[in-house]
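Let's start with one chain on its own, the form predicted on its own, as structure tokens.
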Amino acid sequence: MRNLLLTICFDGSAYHGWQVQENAVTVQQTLQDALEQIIHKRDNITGCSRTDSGVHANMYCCNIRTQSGIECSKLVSALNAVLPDDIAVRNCIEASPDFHARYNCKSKEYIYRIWNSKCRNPFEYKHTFQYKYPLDEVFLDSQAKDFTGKHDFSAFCAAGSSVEDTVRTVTCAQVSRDGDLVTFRVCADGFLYNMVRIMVGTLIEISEGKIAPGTIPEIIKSGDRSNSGFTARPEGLFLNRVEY
């Protein structure tokens, strides 16, 4: 039994996220209809983490147990040949029997992007929060800090999330700009449900006055999620980077 690791990215817009769901086409179910088309067996996948709807990757990887002896430029070559356009294989390497896409990731680094103008960019609408009031994003910046360390982030995780343990370790959280462009970039050892979008919304909120400058640690403290801000919109997450 051979042990694959693949490494993708993809285009979440037409996709209900990375996990297999009923009455619902998702970024898994399209990759192993693919493999299946290929090796003419549905091999079971491991995605390194649950992505929401409408949620995009630059990187993303998965490890696949087979019995299959195609080479792996082969079948990165034929995968690419046969799956949509949004989503596309990067790399494929043999991995370790006993290496899990998702238990061994050792960090992963998210980005959220906010087209931050007055006047929408149709090239974006699908790949930004469009968001037209003013953003200082040195200002943002400086409240980002807060994020970092390790902490117990229930008041960033949303309701209905069946995780137990709610302690994360943030090791950069930053926000930039380039042009009209606003990027948050934060890393961590791992996330909760939808983390990174409350993480946004707070900081928009933070812009907005609704929420008081400086504050992040003690809604961090509070362990309360109705003292953090809104669930940012899907469209500008990007899963950007994962280490092993």
Second form
2 protein chains.
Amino acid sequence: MRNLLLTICFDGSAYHGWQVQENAVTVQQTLQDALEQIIHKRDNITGCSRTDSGVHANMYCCNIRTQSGIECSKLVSALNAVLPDDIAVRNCIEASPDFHARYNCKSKEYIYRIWNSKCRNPFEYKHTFQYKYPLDEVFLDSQAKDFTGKHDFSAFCAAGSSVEDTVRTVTCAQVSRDGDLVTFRVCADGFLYNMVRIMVGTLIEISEGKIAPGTIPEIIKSGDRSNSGFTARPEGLFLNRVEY
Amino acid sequence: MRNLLLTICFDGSAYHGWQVQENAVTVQQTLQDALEQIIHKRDNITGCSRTDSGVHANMYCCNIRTQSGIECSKLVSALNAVLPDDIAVRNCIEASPDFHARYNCKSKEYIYRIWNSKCRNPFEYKHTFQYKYPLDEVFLDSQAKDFTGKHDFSAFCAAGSSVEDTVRTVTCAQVSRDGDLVTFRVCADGFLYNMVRIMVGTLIEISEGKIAPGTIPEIIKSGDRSNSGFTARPEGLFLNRVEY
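Moving on from the form predicted on its own, kindly provide the form predicted together with a further copy of the same chain as a structure.
Expanding to the full complex; the earlier chain stays at the top.
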């Protein structure tokens, strides 16, 4: 049995996230359908994380356990020929038999893109969240620094999530600007459900004066979801890097 | 009667070009519908140029003759509220009564974006033309320079075009690269039908060795469409700037 590590990227606009669901088109299912067309077997594909509806990935990793003898480079070309335009396979390599795309993941980086302009961008409206009021990226960057460190991030986890261990180590959190595009970048050993989107909503509420500046450490400490900000819309969120 | 100069941008993927047509959705018609919702009259909108199906505009100008007294800034907000996400109004100013968006145009700039990679870009496939073989942007830039000057561009005009004067002055033509994105930029006092797309097709055929390097001046001189290259696909083409 081979174990293949596949690196893909996808525009999530048309998908109900990664994970196979009934009655909804997902990235995992679309990839499994494509694979089945090529190797004539429905091999299981394990993703590095669940993603929400409308969330994108510049880099997403998954592993496939298969008995197919197809060469890695041929599999990449064949999958790209069969997949829709909004999913692309970047790379395929042989992984060790026990490699698992989720459990072996050491760190992930997400970016959240905000189109910070009164005028919407007709080319990027599916890949950014438009926010019309001026954002001070230098100030927000100083606020975001308080996310770094090893903390219990319960206050930044969607209510109803069943995960038990809510401690994560955030190694970088920064806000930068390129013209009208403001980007929040965050790296961690793992993320809770909606964690990045709640971080972004919190930064925006700090910008609006609804949450006091400098209170991110208190919010974290409270462990109370009601103290953090709103959940920012999915279309600005990209899984940007996965490390093993 | 007022005459308003409107500056817009649009993703042309979903439109059959600018110009109103029967049985097809166009940008002009969509804008007229939006305007009618706001001022309750179907005022005529004159565009700076026709554009083909699937072609985009980072900047497109049009003028509206209207008796409506609506403030320019309010018209911008109202139009943006009514228009679909793939069209945005950037600006509106009062123009002189005889201003005409097409006849008064002094120069236009187009860019053509080529995604030069074996791996498609799931985020840009509607806004670039994917070309898988390596392009040498320095070499192509040197070739593109031969487009500049005042020439009869009949060889770079779609067959069947009824335009009489085929002389145009190209003031800049360049090819540059940013990562996998190769961009052809061309400015002129005007463009013939499909002129930019045939220029791009010619550059690609030079890259492929199908057309000999250094022969663009001969092709121009021949005035024969059959000597130039193929018509590159519309999705890479953007009207980028309009000057009055």
